[in-house]
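In structure tokens, the next block holds one chain alone, the form predicted on its own.
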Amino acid sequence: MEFTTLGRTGLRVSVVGMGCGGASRLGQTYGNSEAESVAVVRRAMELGINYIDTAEAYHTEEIVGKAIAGVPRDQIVLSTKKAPYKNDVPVSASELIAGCEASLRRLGIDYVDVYHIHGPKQDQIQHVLDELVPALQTLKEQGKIRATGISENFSTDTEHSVLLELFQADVWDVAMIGYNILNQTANRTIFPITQARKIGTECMFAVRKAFSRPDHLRAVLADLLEKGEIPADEIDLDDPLGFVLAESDARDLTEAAYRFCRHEPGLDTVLMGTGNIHHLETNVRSLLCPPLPAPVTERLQRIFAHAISASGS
């Protein structure tokens, strides 16, 4: 495993992060038993992953808690989250603090390394800044969290507009950012800010179904072509992104997509999620591969330089 420093937090984290949400939620979505999901997290730690990300909304905190039981606390970096609204009602500062304390109980720990506000929407920005940021500072002062985090709602905000507004206040230690081959907008708008402020960065959406389902990728690319976001002379819909595999040693597009994000200078750790140990091992192997050949990376950057509407899902 390779490690890096998570921005200004000073935390040393694995470049591969174990995501416990997404479509799979450690396989809970697809029928995994609790024991099977616990085994996935434990195997991730055996492979050297020390960054584990969960959330109240994922309903996997207790699974993570069971997986890390007995592991020295200083050997893992834990991230969790709470949404700023519940059932369209704003979460108060006291509710955020109580939510953090509940997460700590479910995880079986005394403090969480990174505590995120989870995916705020446009009309929730002021509430986050006025009500919830002071609560995060209180949690920090109490020693219940080490770093303040913000995650974005990338599926509905593919141009990072909410994150950009929240960045007007320099109160974030860590940011969870949507980024992949099909949408590199963060490279132009978000990473200059995070790098200047030394905000730690976690990559989500590195791989979504567009990279594992050719028909879906074809549909996404056709939509981008119709919107004029990618050049028609660079895309062959009969062989979507076929040049990536033809001109590199990547075994498939999923591996290529992970490698593209892993070696993006603006990102510290790339999150991947699964409920299957073999899938986990394959993803880790992909993320520890060298960069794609420079001509392939440069072509992907050129093709998607103006793509703004796809998330990869």
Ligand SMILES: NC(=O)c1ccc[n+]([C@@H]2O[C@H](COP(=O)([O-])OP(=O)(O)OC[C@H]3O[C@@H](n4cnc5c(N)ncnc54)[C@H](OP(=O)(O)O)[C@@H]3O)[C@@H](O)[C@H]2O)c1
The other form holds:
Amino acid sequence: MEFTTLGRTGLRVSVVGMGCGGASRLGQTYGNSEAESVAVVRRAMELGINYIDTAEAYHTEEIVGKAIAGVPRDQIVLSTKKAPYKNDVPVSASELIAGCEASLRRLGIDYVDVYHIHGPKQDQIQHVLDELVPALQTLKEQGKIRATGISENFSTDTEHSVLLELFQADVWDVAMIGYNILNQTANRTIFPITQARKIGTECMFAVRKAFSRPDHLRAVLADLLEKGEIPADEIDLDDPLGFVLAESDARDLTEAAYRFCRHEPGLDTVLMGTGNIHHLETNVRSLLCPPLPAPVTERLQRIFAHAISASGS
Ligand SMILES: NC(=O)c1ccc[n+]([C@@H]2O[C@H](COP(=O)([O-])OP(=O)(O)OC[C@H]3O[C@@H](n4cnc5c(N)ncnc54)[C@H](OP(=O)(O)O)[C@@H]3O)[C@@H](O)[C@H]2O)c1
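The form predicted in complex with the named molecule, contrasted with the form predicted on its own above:
Okay, now the whole complex, with that chain kicking things off.
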């Protein structure tokens, strides 16, 4: 495994992070038993992954707690999250603090490394800044969290407008950002800020449906073509992005998609979500491969330079 520093937190994290949410939620979405999901997290740690991301909303915190039981606390870096609203009602500062304490109990630990506000919407920004940011500071002072984090709703906010507004306050240590081959907008708007402020960056959405289901990729590309966001002469819908495999050693587009994100200089760690041990092992191998050849990366950057509306979901 390779390790990097998660921005100004100083935390040393694996360049591959275990995502315990997304469509799979460690396979809980499609019927994995609890033991099978625990085994996925344990295998991730055996492969050298020390960064594990979960959230109250994923209902995987207890699974992570079981997987890490007995592991020395300083060998893992744990991230979890709480949404700023519940059933359209704002979460108060004291509810956020109580929510963090409940997460700690489910995880079986006494502090969490990164505590994120989970995907606020546009009309929730002011509440986050006025009510929840001070509560995060309290949690830090109490030693219950080490770093503050913010994650975005990338499926609906493909141009990071909420994150950009939240960045007006320099209060975030870590940000979880949507980024993939199909949507590289963070490169132009988010990474200059995160790099200047040394905000740690976690990539989400590297693969999603678009790079795990060929039919879905075809549909997303057709939509981008129709909107005029990508050049028609570069896309063959009968062989979507075929040049990537023809001109690189990537075994498939899933591997290429993870490698593309892994070697983006604006990103510290790439979260990878799965409930399947074979996928986990394959993905770790992919993410530790060298960058795609420069001409392939540059062509992908050119083709998607004006693509702003896809998330890959
Ligand atoms: N707003 C937020 O805070 C937010 C939103 C989304 C995600 N996240 C975090 O980011 C993490 C990563 O996002 P994600 O889970 O959507 O990640 P992802 O790694 O981009 O995509 C995961 C999807 O791809 C499939 N997959 C993975 N490896 C595969 C392979 N080798 N072959 C075929 N299919 C494969 C998975 O299904 P299988 O289970 O079948 O492998 C799953 O459906 C999440 O787990 C979560 O921790 C946060």
